[in-house]
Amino acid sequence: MSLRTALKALPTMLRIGFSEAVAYRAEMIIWVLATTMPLIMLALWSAVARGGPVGRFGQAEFTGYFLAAFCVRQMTSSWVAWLVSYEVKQGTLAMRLLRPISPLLAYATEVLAGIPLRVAIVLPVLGISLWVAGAERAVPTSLGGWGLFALGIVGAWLITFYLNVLLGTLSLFLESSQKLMEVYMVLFFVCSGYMFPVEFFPPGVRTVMEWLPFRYQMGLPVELMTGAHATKEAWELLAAQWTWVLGLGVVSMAVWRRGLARFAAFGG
């Protein structure tokens, strides 16, 4: 497939990407209605916040991050681990690879067309919490730190996407990858920032996790969008971020190729 062609195809992908978004709309309500954790971890954490600060975080301040949180999450989510594992079992991937596009190109346009739904849930709860937070610790309050953390995620997006295609493909070398997606996910839950801000943990611990992706997946862009960092560090934890992105995408495309070569399918 020329880039030309993926060019060309791609406003239409997008296009059937939407309206399969709209016609399964109730099917995101639920995955959205799955994807809360935020919301109870804030009930929570502003419940111990009630007693006094927890580090720099005040009930307002957790109120800004957990809700930051949630809006990050609807934005980033990517399935295709999921959708590449059940195609492999069924055999339906051969269907994909019959076609003049990229599987990759579609499972990435099959995801990002379901955004503009997804914003609509956002907005109303970014409006909440710059009601009850405050636009300081709600939003970046300057055209630089939207671009940082615009530059965020997108690099949040694309690390959770090769992960997933990492993860899906692997369904082609082994029996199943299913037990590796539920560690994933337990991994990203811990360590990603979604459950507690990261800097919650002890030293030691922070300086593990640096190194590690799930950090870049939530916690960085929550912190651009709630003003955690000043500019140069800011800048810093982004170069960072898009280390992981480039290494994840050399090593996901590089598996997704030999395990095309491994894949075989039988009609009936």
Second form
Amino acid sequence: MSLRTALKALPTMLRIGFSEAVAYRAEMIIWVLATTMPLIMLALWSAVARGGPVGRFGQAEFTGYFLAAFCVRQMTSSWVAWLVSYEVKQGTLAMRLLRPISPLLAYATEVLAGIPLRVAIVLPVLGISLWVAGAERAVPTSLGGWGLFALGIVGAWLITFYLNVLLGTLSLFLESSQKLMEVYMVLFFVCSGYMFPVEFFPPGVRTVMEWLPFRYQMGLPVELMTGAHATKEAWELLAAQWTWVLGLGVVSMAVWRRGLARFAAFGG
Amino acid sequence: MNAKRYLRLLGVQLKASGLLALQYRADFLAEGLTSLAWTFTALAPLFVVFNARPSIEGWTFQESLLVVGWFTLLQGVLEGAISPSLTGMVEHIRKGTLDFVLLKPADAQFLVSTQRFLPWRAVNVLSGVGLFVYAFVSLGRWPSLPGVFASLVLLGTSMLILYSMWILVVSAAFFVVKVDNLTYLFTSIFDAARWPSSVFRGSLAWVFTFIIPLALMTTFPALALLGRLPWTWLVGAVVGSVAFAAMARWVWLMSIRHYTSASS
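May I ask for the structure of the form predicted in complex with the partner chain now, the form predicted on its own having been displayed?
Time for the whole complex; same chain goes first.
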């Protein structure tokens, strides 16, 4: 596969992906409804905040934070791990491999093509957040802030995608990586800032969180969106995030190549 | 006569699942580990929340542990006894093999809901009980006998409600074929049952009490163990859950009638 073929095919693949997303819009709605955890957490933390603020978080801050978490989850979600392990099990990966485009690129475009539809869902939530929490707690207030947030959310998308590829590919080595995916979900829920802001962890645990990738999948973009960091701090965190992006990119591609060498589909 | 036949059928199905489970003994360890991991997920925000406050909406940390305990226990019931067979049902619809089930001389709802059990998920029930013991030890007292009795009744009603909700979800499979997501949706809604229901205010409280009776499933039994559940609520729970089950049964029968087999 040359880069030119891939680039030429990209618009078509995105168009196909988008049409699929529209065709299965009911499924998409169900997925969105299934990610209501931030809203439930919002209810819980609002109950806590009724007795007074927690750290820098009052009612409005919690609203801004968890609605932002909902939006970030929508924009960065990836189901590639399940897709890869399913296709490995069914042997249909063989068909993907016959095409002159890397399957990974195909998975990536499939996820990306869903984003316009997801934006349509995110926008009203963002509107509510702006209305309830106020602009400075819901979105970046400066152009530079928007830039940092854009970097952060792209990084988060890439980390999630690479982790998914890694987990999915492991199913080529272990018979099933289903249990591993469950463990990943647990870690993601607890460590990423999805259920509560990472800063609520005690200091020692927090240092560990800073070293793990999960915080950069959710917590960082949410904090950048709600303007929790000064510019210098934001750049430092973004540097850590993009280090993870590069590292995971290299590792997941290597594991994917080695895994493919092991892949043997019957009749494929 | 008829009941006896169904009991025997249930026995056969249970035995088959049991034998299947014994084949994969390593699963026991995996179940144990994931169950512990999920219990930890349920607890993590609790630790964080109660780090900030001694009590939330009248619930202390130990009392909330009881709610999490019931959540964990019910999760075990759900994933061990209810969802495997209903996931199988979704497969039936997609592959068109439901026709074979419908042709069998027994009630179809009974057949599809007993076709598969995952006995190792009972580990979850154990971690739930472990949480109860820990919570009561640190509270420094034990639940009263009527309290335990009431909570067992409520366990029955919550299982009935969970099962009925699942039947409703699966009935939706007749209309929306890609239903693996629906089961996921259900589990994520059930997640809200982790916290005492008094946390939820306004419209959310109303939804979680009357539309999706989550409060009844975890908060009521926890209150019963603490001896704080009014008797009227218990009666309400029993009546409500039976009505809910009847409604689910009616929807199921409607969906079956709506179902056009794979070949037609």
